[in-house]
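In structure tokens, the next block holds one chain alone, the form predicted on its own.
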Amino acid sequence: MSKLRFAIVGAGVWGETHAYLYKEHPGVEVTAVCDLNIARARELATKFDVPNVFADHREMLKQAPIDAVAIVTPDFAHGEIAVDCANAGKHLLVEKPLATTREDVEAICEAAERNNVRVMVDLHNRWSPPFAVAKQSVDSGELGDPVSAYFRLNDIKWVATDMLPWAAKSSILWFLGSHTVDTLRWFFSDEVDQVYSVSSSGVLKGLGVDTVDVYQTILQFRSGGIASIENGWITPNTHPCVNDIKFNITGTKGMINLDLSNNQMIERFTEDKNDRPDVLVRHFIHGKAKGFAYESIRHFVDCLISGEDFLVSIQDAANTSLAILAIFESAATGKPIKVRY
């Protein structure tokens, strides 16, 4: 069997990520490498031996042998690189979000449609196994009918300090906001029909970072289920796990509660700090990627090969990204909101 031929759009840590991956899967082939910053996919080409290095997306649509491309790239600047690999007849998996404005939602999905290319967003929260295992539960009956929820996902400020040179560019909802209200959705198996957001800034703003320091909001889905959701990047850095993530669901019947940030399960203690090593999120293991955010990318490629439906559809992904935009315009007009589908 031929391999799929991938290209990565975005040459930075993600990149690598996925570079990984597509290195250790028998039915892939990385084929091009495209950043702006040309010497920054130089260096991951070379190091995953990729044959082809481009600065411009649409240089590397026509010069190089692609069946799909995994775009990488900061959240903001999806949109028309998605429709520019759509319209060349690729298939797309694209990280969280799917876009960052409705015009681009509604031209992704359009372009997706015209040429007949399959679409997958990394809203990697679903493989989970914590959450995966609550999931069914929900899903057997054994909870009951879903009544309210409550996420807590936040990141420590390094995140937006140092881990994201372009987080002024963007916002928590859509770093971390795309996985609480698509995990929500999944859960609830329906749609958010409202929404009420209140926002905190000035934390970040007095370290250099133009961004809302947190949002905490109500959805209110159609079938009359509710959530309260808190997404925030101003947990101190000495916490220790970059993500702080708290959840709990109840039911008719039953409830599930999920504490993320302080499981014990391993603990390490140096001369210098304290930590809590990842063995959930994405690690390795014996020189294998490993861990549930690379599970997600995985499946896309075996869908691929197998014809099979991704977990997440590409409506999941404009769906989600329709209601954050929701949140934005309540936490900015102090209004309830309703979600524009």
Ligand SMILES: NC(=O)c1ccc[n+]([C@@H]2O[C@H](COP(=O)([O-])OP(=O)(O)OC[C@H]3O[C@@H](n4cnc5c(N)ncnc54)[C@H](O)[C@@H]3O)[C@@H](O)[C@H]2O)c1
Contents of the next structure:
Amino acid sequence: MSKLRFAIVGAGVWGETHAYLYKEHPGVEVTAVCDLNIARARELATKFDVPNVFADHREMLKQAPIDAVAIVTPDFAHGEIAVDCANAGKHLLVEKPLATTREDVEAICEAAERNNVRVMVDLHNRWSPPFAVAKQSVDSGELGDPVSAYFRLNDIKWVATDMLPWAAKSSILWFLGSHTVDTLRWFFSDEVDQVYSVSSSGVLKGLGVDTVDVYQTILQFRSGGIASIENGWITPNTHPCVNDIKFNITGTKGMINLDLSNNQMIERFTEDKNDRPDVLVRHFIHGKAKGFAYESIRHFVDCLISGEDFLVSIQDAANTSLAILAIFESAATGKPIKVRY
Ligand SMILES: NC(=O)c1ccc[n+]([C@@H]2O[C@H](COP(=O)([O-])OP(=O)(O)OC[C@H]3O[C@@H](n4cnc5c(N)ncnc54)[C@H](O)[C@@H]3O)[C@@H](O)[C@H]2O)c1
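Structure of the form predicted in complex with the named molecule, please, following the form predicted on its own?
Full complex below, order starting with the chain above.
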């Protein structure tokens, strides 16, 4: 069987994550890399033996042989690229979030349907083993009906100050809040009806990054489920894990707790540092890409080949973005906001 021809748009940190998985997937060959920063595109293409390099995705769509595109540009730069790729008949794996404006969300959904292309958004918490096991427990009924949840998903400051040059043009709500909201929609098997959010700013602004430090938000689901969520970018850099993750779901008959950042599964002590290496998200074992960050990308490829439905539908991703837009509006106005679908 011939291989699916993939292009990667956005040759940054996460573009490389995609490249590792495509390189080892027997059903894929990467035929093009595109980045506004052509040097970055060349670097990734050289590292992964990709034949075609572009600085403009429209040129890429005209010239390169492509079946599917991974859109791995900054959060605010998914919309136009996704619509252009869908109009060119390419299947899409879009990094989270699907898009950051209602107009872009609607335009992508419309273009995907009109062109009959398949779209998945990389909301990869659904492949995280602890979340997947907890969700199986909810689905089995042993916790009863889900009633309430708590979910803290924060990053250390370094992500906003150093890792993402575009942090001030995005928000912790897009960067991690999209995982938070999608995970809870998945657990409750329901849509968010109304949100109320408050935020705090100052720490990151003081460090020269003009973005909000932290949002605390209440989500009310249509069938009555409630959740309290925190998304912040000011966890101290000394925290042993990039993320601070705490999760609880309580049902009528039971509950589950997850603490994914302090499990101390591996503690490493050297002469000059101690840390807890990641063995869950993205790592290599015997030279192969392992961890749930790769599993979601693998799932996209596998489903393109098999024709099976993606575990995350385009509607899941669209509704997640629309719920986050309501959170922004609530934090800005100080009022509860109904999500407009
Ligand atoms: N699934 C996850 O948990 C996860 C983790 C990290 C990042 N991400 C997502 O991946 C995306 C990229 O993040 P990153 O950390 O790799 O960022 P990055 O800054 O390292 O890389 C982004 C790249 O996109 C390029 N770019 C910007 N606009 C472009 C355009 N119009 N055309 C072509 N290239 C363009 C930039 O030059 C840069 O090289 C974001 O949406 C982010 O939220 C997802």
